[in-house]
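Form predicted alone, single chain, as structure tokens, below.
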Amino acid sequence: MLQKIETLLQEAKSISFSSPEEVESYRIRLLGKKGILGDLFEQFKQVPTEEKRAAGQSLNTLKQAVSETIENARAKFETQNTDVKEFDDLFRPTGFEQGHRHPIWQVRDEIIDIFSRIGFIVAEGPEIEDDWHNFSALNFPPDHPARDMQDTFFVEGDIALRTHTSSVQIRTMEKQKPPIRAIFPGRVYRNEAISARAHCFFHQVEGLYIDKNVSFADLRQTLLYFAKEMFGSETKIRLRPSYFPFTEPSAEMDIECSLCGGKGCPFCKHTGWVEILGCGMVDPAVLENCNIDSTIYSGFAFGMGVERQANLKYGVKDLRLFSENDRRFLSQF
């Protein structure tokens, strides 16, 4: 498998295209629904545990290299298409600014890259979910407030816009036997008032690790590694007891406020600390709901808002700026 990945990686670095159609054909062959990368990710499930880290890193590197090759080729053909047609306005201004990736996507990709270095693969799922995957399998009781209309956008019956990417964790555990080590990026929706600190839609990256003898110490060290890679080697963290229906014990993780250096400011509510994610050990009931023997396997899960990480990384104090398409704001990134 690693040899095949290396061969495809070399191809991505050296391939050339003579037309946009060839670029699209290459994209479908590698990234299409029945493409080579999809088959490789299916084969990854059968890779021995001791080889998963190296294989996961190689797969993510290959996917990124293929995507960059396709984007660069498309950009090349777009710039070559400069023939002046009869109906073109010859007096139209030229020299338009080149666009770039949105800051939320930049932070999302950075989070994915950090966890891919320690063997986490990426899994995605639908944004419209049923009650089982969004609530019941995650141990939410029938009368939990999150099921109310004022907290969730229901589509029809028990079908709703997902409120977290934890639903993809359930889908992964249903289909894949342990060990499981994956992260789940995506957009989620909650019926909340829009303000500087909240929005009705936002982006999450959740993580899940299921194996034998997984402990809370493993969870802490994983999150400490993430915090130092994301915010700097001097970053300090703290874990506070909390409650989530799907983890036990549960915690919220804070980092020292980067805006004030821990001295206290309005952003950190003058505490010197800022919450960046929730985490905990996967509740045995959740494992059993996915037909995983909780007497053999244990695991941890975590979830973070991408906007919150971007707030801290770039010093942005108003969440609404990320979705208002103000070029004055976006051009800073």
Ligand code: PHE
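Numbering follows the first chain given and starts at 1. Every value quoted in this text rests on a predicted model; they were computed, and no experiment measured them. Rigid core here is just the name for the largest C-alpha set that superposes within 1.5 Å across the two forms. What changes on going to the form predicted together with phenylalanine:
The two forms, fitted on the rigid core, differ between these two forms by less than 2 Å at the CA of His133.
Superposed on the core, the two forms differ at Arg27: its CA moves 2 Å or more between these two forms.
Phe17 shows a C-alpha shift of 2 Å or greater between these two forms [criterion: core-superposed Cα displacement of 2 Å].
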Second form
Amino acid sequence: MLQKIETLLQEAKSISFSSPEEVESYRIRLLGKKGILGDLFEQFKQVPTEEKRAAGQSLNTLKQAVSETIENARAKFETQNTDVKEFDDLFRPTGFEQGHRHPIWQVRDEIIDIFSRIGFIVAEGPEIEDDWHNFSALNFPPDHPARDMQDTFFVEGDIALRTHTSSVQIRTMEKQKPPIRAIFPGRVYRNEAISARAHCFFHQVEGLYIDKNVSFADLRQTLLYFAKEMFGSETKIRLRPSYFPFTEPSAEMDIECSLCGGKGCPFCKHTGWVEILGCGMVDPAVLENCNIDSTIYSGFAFGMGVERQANLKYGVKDLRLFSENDRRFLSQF
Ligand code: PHE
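Write the structure block of the form predicted together with phenylalanine for the protein whose form predicted alone appears above.
The complete assembly is shown below, putting the previous chain first.
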């Protein structure tokens, strides 16, 4: 046994490798599960007591020598590798930075998450819409300004890029009978001059709840829950009367200005409040347009701009930043 250990020790000191694979097979041969060292330690149990001490020592020496040989050989191949990496292609980018989701997508996901927790499912509709789904079924009168070329991008005839995600309300109600509890995230388009406050496309999340006995109080409570989850548990909301063709009554919701705490500042135009969404009770005529009996069912709808929420949450004042893809801006999120 001592003789064998001696031979292996000499080998460990003199062996050289020409590839990492050779190092690996040496390791397996010596240190592997069924390796030589394992065998030797097995045999060691049979060694008579008076020889145990000497045999034990040389076994340990061998084990250490083998481990060192392997480590050194591995280190050698590793440095060789990095040398190659650095010099074989001077134009190769050095490593990749990890990207992340766009801030608009992050906020969109957060909104979806908040409503999912109270049972809203997610649905989507097409960005190229017909007149019926974008306007007529939603009660827009024939002479409504949104139907004008000035305000809407028309594709062909009465086909246009949707101006809001309310079109998905109609598509959902046509397909599905109440109860309906869903949100519709998506991109919308308007023929606007691009400025810090307006863009020709942006993102919305629409919400729709239809069932028996749905009231304005349900709407208010749902939106209060959303505001607190989104902007913090101390957030206060207020609803102002407003007008949309497809909801009656209609309202706009404000939250207390987070920058000045409601005292009034340039950001909230000294009112202490900032608008975050439009909402209302679904107009019975809209339900009837989708063959839902408005004497049995009622419901509420709301729609919010995703950029607007991002803008309030992160204090981004210029909308254009969200679509310019400037990494100095994006990497802050
Ligand atoms: N569609 C409206 C808009 O784009 C928002 C809205 C949605 C209002 C649902 C009421 C109900 O401004």
